[in-house]
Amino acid sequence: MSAPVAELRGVSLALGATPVLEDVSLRIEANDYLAILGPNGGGKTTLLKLLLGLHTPDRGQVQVLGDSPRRARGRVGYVPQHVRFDLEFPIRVQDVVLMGRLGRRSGARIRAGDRDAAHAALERVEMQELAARPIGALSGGQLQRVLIARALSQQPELLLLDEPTASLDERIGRSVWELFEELSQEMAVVVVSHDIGAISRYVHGVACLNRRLHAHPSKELTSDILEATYGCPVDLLAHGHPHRVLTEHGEP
């Protein structure tokens, strides 16, 4: 078996005095396309920073790329949930792409190869007609799209991202699901969500997370793992695919 492109092993945290991850255990293969579902509250941001190296579990081991997450941290493209801009700052989209690629090395200066990968991001998430345009002149659904493109010219071998279909409206939501699911071909994508419909049938695993992470062998989540993860009964879901990312763990 190849090594995997990410691991959790047993992995507990608590910030403050609040547990917010107990004994997750999490293996993430090439090529995966794994949504993680859970209320909100339920540490899948949490699991995201873990994996970026911003926080250090209190038990447990996380390896990304075969190193600490902190030394693969270039590799690793990352679109937050929330991010703030000064609109009013005269920054065109394009340049805000290019940040992107101080991400991959040290070093300031923007090189012709950087350009490059910024533009080639800018068509992935089809937003290269909006280059030149200030960054405080686009909708929450561009402002999104311009975010995963940055994310997109780090060239990165995984992929993470919180919520990105928060501020999209339908249409763009699923062609942006679309988009996951072809750059899953590329390097891992993992997409947390707490919303069960955002589930769509690209989706290679998914994973329920409540502080406690909650498998599920079948093809369906069942009303069993939902109700354990949001905590009230919740409809069963069907999702068509087999879940091979998990590792055997407890749970509650």
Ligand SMILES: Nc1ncnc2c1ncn2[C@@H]1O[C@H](COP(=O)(O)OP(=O)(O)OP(=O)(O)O)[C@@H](O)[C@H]1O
Contents of the next structure:
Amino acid sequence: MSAPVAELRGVSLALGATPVLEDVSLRIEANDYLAILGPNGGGKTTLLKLLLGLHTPDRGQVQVLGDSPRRARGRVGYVPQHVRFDLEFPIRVQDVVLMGRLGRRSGARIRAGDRDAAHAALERVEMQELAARPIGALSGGQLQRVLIARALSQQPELLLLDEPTASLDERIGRSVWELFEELSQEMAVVVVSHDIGAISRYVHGVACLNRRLHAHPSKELTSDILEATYGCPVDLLAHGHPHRVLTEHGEP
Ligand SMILES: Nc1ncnc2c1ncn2[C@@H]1O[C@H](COP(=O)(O)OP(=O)(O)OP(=O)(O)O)[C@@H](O)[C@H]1O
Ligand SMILES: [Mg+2]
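Could the form predicted in complex with the ligand be shown next, to go alongside the form predicted alone?
Whole complex next, starting from this chain.
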């Protein structure tokens, strides 16, 4: 078996007094397109931060691209769930994306190819027309697309996205899920999302995280899996055909 792109082995982590992850093991292989879903506070963002080396496990090991997460960070693209940007700061869309190129290396000199890579990344999220816009003059969904472009511009080997489609409208949301699928031919893609409909339509595997992690090699989401993860019934959309597979709260 070839070396995985990333691996967590028996990872436990508490933040303050809160046990956040317990005995979590997960292998991410090349060309994976994996969704992580689970309730608020289930530990999804924390798991991504472990892969970025922003948290260290109390127990267990994390390896990324054959290295420690911290050393591998320059080869990992990340779209955070919450971005703290000074939206008044007069920086343009294309410069935000260029920053993704610079983040990979020491020194801040722009090299040949950086602008082309930034432009290509903006094209992939259909934002090239707004390249010269100040970042503060974007809608929430446009900003989210720029952040995806910033992560793509660095041509990562592992792409981690934390609820990247939360403020996208349906058309753009769909095209972004399709873009991730395309990207998974070049890199491993891990998407945290609550969009069960999109997950069941697009991704290749699902991991359910609620302190403990349950990985499912196929994207088949059964009511049992969701119930075990969320602890309550959830509406499930599968393959574009809405159908109720679960009873309402309180129904027998
Ligand atoms: N820096 C911190 N210090 C203490 N507790 C924290 C810290 N960061 C996160 N937590 C706690 O860890 C748990 C998991 O948080 P995390 O952000 O990973 O959840 P999540 O699954 O991403 O949730 P959401 O769907 O709301 O984004 C929560 O109970 C949260 O309050
Ligand atoms: Mg989160």
